[in-house]
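This document opens with one chain alone, in structure tokens, the form predicted on its own.
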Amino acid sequence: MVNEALPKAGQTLLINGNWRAANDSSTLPLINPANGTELTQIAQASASDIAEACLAAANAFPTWAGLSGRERAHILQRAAAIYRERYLEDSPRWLTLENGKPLNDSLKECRYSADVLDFYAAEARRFRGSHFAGDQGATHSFVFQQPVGVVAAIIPWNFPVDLLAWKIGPGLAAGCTFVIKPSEEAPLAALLLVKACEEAGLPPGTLNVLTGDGQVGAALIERPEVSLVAFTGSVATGKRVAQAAAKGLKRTLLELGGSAPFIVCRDANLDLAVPEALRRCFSHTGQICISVNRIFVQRDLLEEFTDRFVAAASQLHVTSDGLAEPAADMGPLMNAHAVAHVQAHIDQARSAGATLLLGGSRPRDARFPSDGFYLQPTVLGAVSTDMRVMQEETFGPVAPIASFHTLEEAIHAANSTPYGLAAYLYTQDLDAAFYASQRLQFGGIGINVNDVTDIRSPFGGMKQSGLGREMGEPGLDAYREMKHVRYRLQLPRQ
């Protein structure tokens, strides 16, 4: 599949404004999920790319951030709609190709990142600052902030262009300058979007893209012109990624894992919960750090909940092509590695005594090229909390199901894994609802709602989960440096 809009095979650097290849030629193979296929070649970024490409935004970061709010909300304005106006259409065809998703929840994804654009635009004029007089002599205060530098954005492959735009809306905002490095399993529907920001104006140098495997996130994060490690993607990763700023004293902004509860009280509204526990279950077969892991029932509906989750769940619709199938429910995971995971958390469950209510293997079906990476929705029951499913992160398509008595027992249970990033709670009692909202250790909480995410608010977890926040007037103030400047009042001269 071509497309003029990307760049060539083997030249998806991008260095002071420069698309090109690796400076030793080295590239990967991108490869398709869904059929095991080759899709193109990407450049493996060797030491000397990284090195121009953290010097080019070393030396762009004054020039953008002297522009003023106003010139950068324009720009990234322009992007926004340069984005919906020219990449629309190629962007999500490319995102179901490199990581599986239906065309659907592709073109959500990138609609959602431009608007993410079009809020940071905004900000960028909203900077706030505070005064006052000093309290000890003759002096007043002035309190104030400045982008943090340059920033080394490493991005994952399950959701590359939003995630993406969640770092460099608020990044650029803030008048800060990067070094991107997208995963190599899902780059191409992200450097569309570098693409309409590049041509809404930027100048050269302030976005730059580093293609390759994760030994250039590694070296990246060692350069000195780095101030700022902005990752999304797995705990263990994360933890790498912590001590290897922590050696210059880098500021992190991580988003990690999670292991996301569904607790149901028995007086759930049982036509809202369980669909909403299928989607948010299912939705990019599993493949969100959001997720639900597992779900949690008050004895008095688990049969009924069970019975019509199962149901439901056997009715999804899974997809071998995303794009001749836009609306389908799931498609494939996104590699070997993945499906072996899933699949060993289920086995080992059901050694531990869970029940399979559904699922539990490849299809069988012919429809599905045998070099893809599938598994079936599977439902699991009379799980216990002790099993890998309920107490590590599946990120795959099962849903293990377990039972509780009072609230208290669920508000326990779901608090016992080391992750803290979203939980997720059906009731009509408005008392248990802020109840269990003050206890569970999460980032987010849902209440009758199966998505925790807004523009508008802060995004981050908990424990394990990560360090900071995302989106929201937090989202930005992680791009920024508080300075003080204290000044001493004189008499004026005679």
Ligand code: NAD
The other form holds:
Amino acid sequence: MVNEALPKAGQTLLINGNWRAANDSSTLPLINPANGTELTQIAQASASDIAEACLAAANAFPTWAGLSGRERAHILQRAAAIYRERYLEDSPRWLTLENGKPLNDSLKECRYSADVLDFYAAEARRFRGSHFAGDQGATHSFVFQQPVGVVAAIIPWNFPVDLLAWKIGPGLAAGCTFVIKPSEEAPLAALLLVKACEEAGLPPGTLNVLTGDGQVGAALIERPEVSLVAFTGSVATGKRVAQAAAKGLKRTLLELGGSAPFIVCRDANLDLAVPEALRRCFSHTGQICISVNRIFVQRDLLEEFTDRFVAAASQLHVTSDGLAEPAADMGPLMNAHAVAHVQAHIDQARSAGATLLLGGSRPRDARFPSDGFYLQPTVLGAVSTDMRVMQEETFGPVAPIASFHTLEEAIHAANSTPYGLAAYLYTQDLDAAFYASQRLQFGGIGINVNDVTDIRSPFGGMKQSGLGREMGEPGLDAYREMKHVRYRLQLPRQ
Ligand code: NAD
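The form predicted on its own done, now the form predicted together with the ligand:
Starting with the chain above, the whole complex follows.
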């Protein structure tokens, strides 16, 4: 697929307003996970590209930070409008090609990304400081917010457009400049969001892009120009990022992996709980940080819930072409490593006594290209909390179902992993919902709702799922530094 809007193959670096190849011309192949074919080549940034991008961002900082909130808001709003007008066809198509999600899901992600820019455009106009009289003598205190400086934004492949918007939205609103390191596995759809920002009048150097693998991300963090590392990705990489940032005492915003529990109490409305659990287990092939990883059903409802869930899961439509079948329920996994990891979780659970209720392996249907990365929607019963599938992030289309007797027991089991991103509870008992919300150690809790993302509300993890919050007004915090100016009034000169 040729697209005039996208940079040419291998020329995916944006440095100081110029799209170009790496200085040493290195490239990486971009693979379509649905069939293993090469989509194009992306640039693999070299050390000198990384240095140039960081210097460009540092040089652009005074200009961008020096604009008023109103001026920054206008550019952000224009970027959202341009993205909707010019790129809402191509960006979702590339997203489907590079990361496998069916087109309707890609479209939803891209639309939401534009909404995020609009939201932070409005926030840019609301920045306020404070002033108060000091409590000693004739002093006054002024507290205001300033942008932190150059941000290294490192993005994963699963929501590459949205998660970029979650960073550049608040960061640009606050007055920061950026060096963006998209995922090497899904960079293209997000480049079109960057293009929309450029076309909206963003000064050159305000957003720079370095495509390439993890080594590019690691080298970027080391650069002295970088003040904040805004990272979304796995816990393992997040720990490496935190260590590297700590060497320079750089600020970090870390949005990491999860293992979300879905608790179904005996008074739950199963007409709601079953389809919502299903969607949150299997959409994007289970590769969402807030995907349901573990289902806990109160003992009296276990058989009914399981029967209905398995029946519904067996009807899911898996596609090998998310463009031709935009409304499919799920597509391929991202890569061979992901297939091996998910299969290992299934196999370990089965060898430890879990029952296979559905799926469990690659689909045998010839519709699925042998070089694509597929697994059937899988449901496991009789699981125990010590199995890998109940302890680690599976990040695949697997639903393990366990039972519990008391709510206390379910909360304890839900809290028994190192993760703390999202949890879901289905009940009609308001007291039980409040009680559990207090005790569940997760940054986002959905009560009778299977999504904890809301544009106005903070999103982020407790425990090893991260540090800091994105979205809503709190999403600005990482990008701003508070400054206190204390002023002594002197007697007027005679
Ligand atoms: P990943 O950690 O493998 O990679 C994320 C990014 O980090 C990529 O751009 C990669 O190139 C880069 N990277 C790799 N090594 C690096 C290093 N040493 N230093 C700096 N950068 C480096 O994650 P992934 O496989 O792309 O994404 C999936 C993971 O992301 C899952 O664990 C998922 O839960 C998590 N995630 C979290 C959220 C959230 O908001 N909490 C959202 C989406 C995805």
